[in-house]
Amino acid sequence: MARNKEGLVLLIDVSPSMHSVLPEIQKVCSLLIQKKLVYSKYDEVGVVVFGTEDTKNDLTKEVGGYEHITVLQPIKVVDGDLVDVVQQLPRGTIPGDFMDAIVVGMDLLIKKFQETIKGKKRICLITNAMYSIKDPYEGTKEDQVYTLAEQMAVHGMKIDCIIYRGNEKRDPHENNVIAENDMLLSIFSKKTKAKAVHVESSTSLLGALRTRNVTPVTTYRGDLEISSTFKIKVWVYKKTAEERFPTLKKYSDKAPSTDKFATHEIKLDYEYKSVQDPTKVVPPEQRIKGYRYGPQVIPISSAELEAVKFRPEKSVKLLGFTNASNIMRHYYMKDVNIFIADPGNKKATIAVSALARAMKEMNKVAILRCVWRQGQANVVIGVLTPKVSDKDNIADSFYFNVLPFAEDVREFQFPSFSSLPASLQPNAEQQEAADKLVMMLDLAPAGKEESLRPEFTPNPVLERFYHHLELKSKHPDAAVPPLDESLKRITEPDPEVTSKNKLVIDEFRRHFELKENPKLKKSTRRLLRDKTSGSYENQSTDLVASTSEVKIETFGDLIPVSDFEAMISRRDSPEWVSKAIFGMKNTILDLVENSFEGDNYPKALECLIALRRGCVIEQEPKQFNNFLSHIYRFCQETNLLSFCEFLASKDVTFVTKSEAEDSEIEEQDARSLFVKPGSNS
């Protein structure tokens, strides 16, 4: 018998009120079987529907009652036929009694497994619980639920309840029935292992059913060292981890069809041959790894590689505390772990709870140094965030996120909106349109179920893969089907929400309408003549909007400003900004140096203004300020003081701190620092 084998009974409500959502139930139940065929092929599953006109179950024959409940599939090992069963659920005509269905499901599990696989027997109830259940022959409905819950605990069963409720309006009587049924289902969680989930949309229903059981395995068991004399026993588990595609193995059909024990697996052997003599095989003892170091390749043997590895002792140590605001959300790396006190250790539970509550009260987080296993080749630094429970039967705990080292951080410099000219910032009308768009497309509106909650949203890529795998198992030549409509609701905007908020979206589009910029079709000299104002500060241009579709890689003499703007706006490599600035500097110096009686000065001024504007947008103030100082010294050394006088008359200034945070020039010093040249003595 498989170690982690599970016995599962699906109890599905097919009453008339569930007909609209049955297609989604068929899909999610099919996915459950498909995943079990990949990951848990020894699991056994049974299917029971209630609300049918017919009755087919053992309890009706043995003791009577339990009408309108049909066992579609007795418990058996999962196979392809089981997928067909859940894909063809009948449509019932009678209001279903979910409590009777639970009894039938328990009866199936008890008869099939007796006292075996305790803790691995599960009932999954899918219903809207909108119909009143029958009164028991003895006692109250609550007494009946308590009795069932106690029997579940005795036989090692657990129950998952998925309660689907749409947004339809209901009369007071229906609301009273729903409230009573919710109360009855909540009793299971008090007496046995149970989980109840309420969903309002078919998309949430797809993720509400746990389609794969992952046995929790501790990452670490040991001490959380506060100091050398104070240690808390903790266990560490994975809280979230990305689920990947199942491993696909190479398969061979060369084995004889009569060989029942053939594995059809392929074994790979690699041979390393000499470059000088391709026929000579190099044995392992004559091979060594090499690492590039400049122009050299440094050979390092396996023994040296093992010796140089860092092998710290297994431990989790507290380094200190810091304000929660000091740890940015974008610092979190990899998966999330959860720290809990050693189960059964009362002192550890109290210590963890006290520490978590103190940290939460003071808005602090802890920084830990972690080595999960003996012989682990790396050290992890991470942040421990308190998780104070609001339930009496769940202890306090911590969430742990790995933090990056300096080598792991990627710096991307972006200009701040506050440092840009007013013409490059949204106006009041644009801001209001954006606010309305965000408000109207809220995924968690008041009084409604939040859309796309992570715990209820399945991965559409994996869902599609498993569906195609099942299809190929029956039809080997089947083509890849189009994306299912239910998965489109996850990957694409909701058409209903989009149409409902069309006016808001159209208003946003009007305020941010993109138009072709005709400026690139003229020479920059003509552009300057066309402008009404002579001050360059009023001549700001959106570099991103005016970028040509042609990717500029070099500067031309005809329209250097346009070439510069196109190059500095390229985002396919971070090198283009520095190349554009460097090229424009050389262009300006060439224009000034090759000028005859100042004929190139206006064009050099255009280029200098464009360079200044680009350095402000890209937040490179030092590049411009240093170049302005350099060009002043260059003109003094080459007897071109007339260009300095020309710049002074055009009021060219350094980039100030108010325009770019990295600038060292204050607003009041912008003009005084640029010394106007005196007359020749």
The other form holds:
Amino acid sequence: MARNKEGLVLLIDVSPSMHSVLPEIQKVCSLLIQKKLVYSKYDEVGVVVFGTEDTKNDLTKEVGGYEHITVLQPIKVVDGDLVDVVQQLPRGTIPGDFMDAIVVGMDLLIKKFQETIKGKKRICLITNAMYSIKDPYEGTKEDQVYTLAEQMAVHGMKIDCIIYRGNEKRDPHENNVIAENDMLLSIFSKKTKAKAVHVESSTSLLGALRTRNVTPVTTYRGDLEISSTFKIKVWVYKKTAEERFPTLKKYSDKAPSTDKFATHEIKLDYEYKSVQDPTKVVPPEQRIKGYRYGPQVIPISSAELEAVKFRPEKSVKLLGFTNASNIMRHYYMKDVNIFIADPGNKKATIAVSALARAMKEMNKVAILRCVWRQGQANVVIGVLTPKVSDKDNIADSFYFNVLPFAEDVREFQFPSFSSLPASLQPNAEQQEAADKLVMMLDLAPAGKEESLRPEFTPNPVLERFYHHLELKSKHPDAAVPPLDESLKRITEPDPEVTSKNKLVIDEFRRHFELKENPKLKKSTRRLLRDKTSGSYENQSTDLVASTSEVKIETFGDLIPVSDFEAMISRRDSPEWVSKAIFGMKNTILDLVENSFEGDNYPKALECLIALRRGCVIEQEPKQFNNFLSHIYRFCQETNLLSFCEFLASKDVTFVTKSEAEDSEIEEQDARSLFVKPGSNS
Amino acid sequence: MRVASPVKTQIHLREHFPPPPHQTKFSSSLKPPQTASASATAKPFPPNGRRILPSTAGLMDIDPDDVFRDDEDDAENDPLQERQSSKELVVFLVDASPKMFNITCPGEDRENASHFHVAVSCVAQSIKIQIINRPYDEIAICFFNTREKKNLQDLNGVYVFNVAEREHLDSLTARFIKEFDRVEESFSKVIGSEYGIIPGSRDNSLYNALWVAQALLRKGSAKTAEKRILLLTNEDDPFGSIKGVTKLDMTRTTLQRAKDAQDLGITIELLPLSSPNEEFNVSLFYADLIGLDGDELAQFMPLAGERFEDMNKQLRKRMFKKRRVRRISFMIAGGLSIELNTYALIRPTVPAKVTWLDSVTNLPLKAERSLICADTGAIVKDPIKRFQTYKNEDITFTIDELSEIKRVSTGNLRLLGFKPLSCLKDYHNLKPPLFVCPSDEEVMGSTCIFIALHRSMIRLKRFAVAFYGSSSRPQLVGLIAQEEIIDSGGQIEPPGMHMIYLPYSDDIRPIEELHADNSGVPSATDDQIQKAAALVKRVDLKDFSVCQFSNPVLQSHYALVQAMALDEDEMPEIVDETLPDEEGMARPGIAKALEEFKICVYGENYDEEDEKAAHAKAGKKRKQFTEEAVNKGAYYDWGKLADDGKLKDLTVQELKYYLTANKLTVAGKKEALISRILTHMGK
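Given the form predicted alone, corresponding form predicted in complex with its partner chain:
Once more the chain from above appears, this time first in line as the rest of the complex follows.
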């Protein structure tokens, strides 16, 4: 509620060098405001851009200077207009001065809120900090930043800096400027609550700005009991918690459209009725809980449940320490907690620090038993791993992960890889190809930003939902927008990485062979069928579609006809027709070639007829006619004349002009092919 | 209407309180406790528990105040709550020949346990888990090579174990489980052990056992149920004592019997028990019986364990059918897609859901949900739209639109690249992982590619980052290759990859920075770190293994349900294994290390300082507050305000001045405060 309201100023660098990422900045800023509209609608936001041709701010009027800084939107309670404002950021023409912009932002916050909402005032600066800032009238740049930072601390302001640097090459002079600017920005974090993050890709830019402001609440405050006589005061918070898809309410259209105050909400009502007499409603006091035990349902009254209920005391107790290697990563069960020492308690901070550092050094972890709240019905066992801080102003802490109980583990037996037959084992070359692939498809190359770091990866589904929500607020019938290019870097391989490693990938492909299991019945061949019908919108970028038809999009030998018909009638891409025809031709040739004393001929004929039918429907007569001639020649060359005879006897003819206009075969010539061998032989 | 007394009064359960805490042993003496199961106390079984009802399928289990409710109930989180359609019919064939009693292995308390004991206790444990997890499954337990016979076909040497009011092959009941727990006590008297294949007789107890099992499994259609025979034996050569043509003939008929059963859709699984000096040779006879050949034979692992616990563990692993969550395709690169099976190896187990009953008749209730329009009060049928209030408007979405929004990728697993393992932090976690392993069932060659990648990832210490586009929750995942780990107890970690669900940026909270202190935070000195290290070294859980503890909540819940089902008066005592070992902590070595660390950080007066700080703070605050209240309260003419009825015009804060100054409680609503003031004034 309003008690926690935040005052935020967005300072956005719109200098020419930023133009390439402004679309992403617009997206992330509008997402931020949209989430505020949904979750914290009393928050107030102002928008300042710098690097503009024009100047528009109070300070320039009051004291002069501060050119090329435009207050696009003075601080106000979030509303739909704000979304529009950040979605249409102007493109600037001048290298902007971010330090001036910070001063303007501070000025806005101070004038608006004065001494109120202490600690909830925030400045968010998005810049590439590529240009040198102006020298101050007196003192050095550093002095100026120190003064600013102190002022911020006095007014209880936080500053988050997102510094975007593409990975293009820069000359040494630029590098010097960048180094200086980074140094200047780092001063803030020494004096006030500040955070600076550097991002290199547009995808991480989308993830770098925290769009949802959740006030952290402790899960537990109290003792970490090392023993019954030695306790350390700690606070426990959630470190990760999944941001859920918003819970949408069910919509009722019953209210008349004239009713302006209709809530359109739907209430849920549960009634418990007896099974024999469905008209009889059983009141709550007459209900009793039953628990299934085998085929029985055992009634247990709440009094009985209460009497024997397991009720542990609120506490966090150490069970002991163990080697970190004893606790494998996949045993982590839930979202993660963080243990910090009680912030007011210096001794506790030292105790936590000493333990964390000792554990880190010895590669140990601690096992704890936790009951977070009094009256809580369950106990958790978990592992405490040390987090040694590398910053002076941040204390050491622990991460806590819940571990499973004996009942939570299903122990299945799986075959050892080493005992599998040699045919399933990779050989030396295959292993080498795999090694190369694992090395080269590298998402964290040295000297570059680690891509897809969870900390900087936005949730594509939520981004898309809010995007759609905004579109719908303007046009109720707006269609679901396609996934952004930058978001596709999360759901699909990066084409840049793929093309750079094309050789490695090709080599990997060459070394391994995949084929459909011939023993399988068609009806169970779900997996492959899924792929064939995986007509997904972004197939153009999908390597599978372009390279794998030989493997995946072929049809099986068992019922090729229906496969062919299914494929040729697909309408999601024009390519399918030619793919289907091509595939069918191969199938027919295979059938004829592999035939033993003509056993495959009826099947081949069936396929040929299907192909003919398909070609007539799709008006592709040449495809069929040429193939028929081809197979005829093929049979003559390979001593399979019996198939030609078979065809002639079954009266398979060319596709004629009357059936398909493009055909060059006249009605009377339809059987011409088979006449000749007949007369010759 | 018939008036029945409510159930509450019928229950003679005494007031039970949680058992006194019991400590786990720890440090070097810590040994993984056995999976404790709520063992029923030995009490005479009362005839026909009257509160026990047959369950009705398709009941809605809605319990609005069920604390264990989880709204993420998608299929993956709920693999145990299987539908009835996937029910299993299982016949346990337990060899009871003298050889099963003669061969022993070292047990828990250095007492030797016979193979028979191993087999029976494993079956007992597995049915206890089964009744909770898969209540629809139907089970029969047959002993063969017995002295007595009890089976519908009246065949020699086969004894079908059962209890009253239960068919031979039927769902498990509490009574069945309880009686089976005690089967060994009276085994020699009631059933008796006798080897059924002897020279000179045409009797063939193995043949008979298969016949009985097959007859039992005639029930139910093979389409709706899976049928399995689990054969537990330590005799690898059942016809060893027979010679010549008779042997050939017996072998042939037995194999034919097994084949007939398999043709009917029944799978026969062999759980061989072997002893260290005599390994179970599966190729002597059983390979033919269960149809192993070539590669499969090489892969078949005899139970190798020497100790009781090992055998027990391995048997349990094999008794449960491996169930995959789903089959997915893993798109690697350049159009290569391999086939993977996913398994949920770790999922939180919670007490079963509540079925509401009518307390008068004890019959299940049907829950009916109705949707009521909040504006008009009309009943709404299946609303197809959802809405979100946004910019003071109701923005509606159809279900189709919502699922389209979530469809950001095909339903496959898509490889994006690899990273060093160090990039995966301890806080990159949201929920339990899925286990994936390859399958060549549909796409041949999958296993080979998977193994190659698996080896490379382990050798290069890298994990794969992929996008898993499930329709309900598309998520970025990390795939960690896990090498197989085997010890004397068999496979501890299966080979494959674990799929870790990675958080997104907004799921991670920057808590560390929350309390950042720019004046610098104290950090430990080297001495303090050394003292801490000494402590860490001392308090070491050497044999700690993940999931060695039973969940005390589940244990006590099921103990209660079981006791009620059997109409027992006494509650079995549940041991909370999760409590620390206070005794161990008090040992001199540990106590010394603890004390040294404590003094080194907190100084000599740890206890006093702690209390003093708390008191000083609170005391100071309170005093200050009282003073202020007295001062401010003096401005008001309380008597006059009360007389004029003006007290209600004051704020709560103002009323509190009076209360605080007069040392009255300040809790409660405004009316309560006013009346408290009036009472104090005597008005």
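Note that the rigid core is defined as the largest set of C-alphas that superpose within 1.5 Å between two forms. Keep in mind the model is a prediction, meaning the values are calculated, not measured. Residue numbers count along the first chain shown, from 1.
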#### Entry: C-alpha of residue 453 moved at least 2 Å between these two forms on rigid core
no
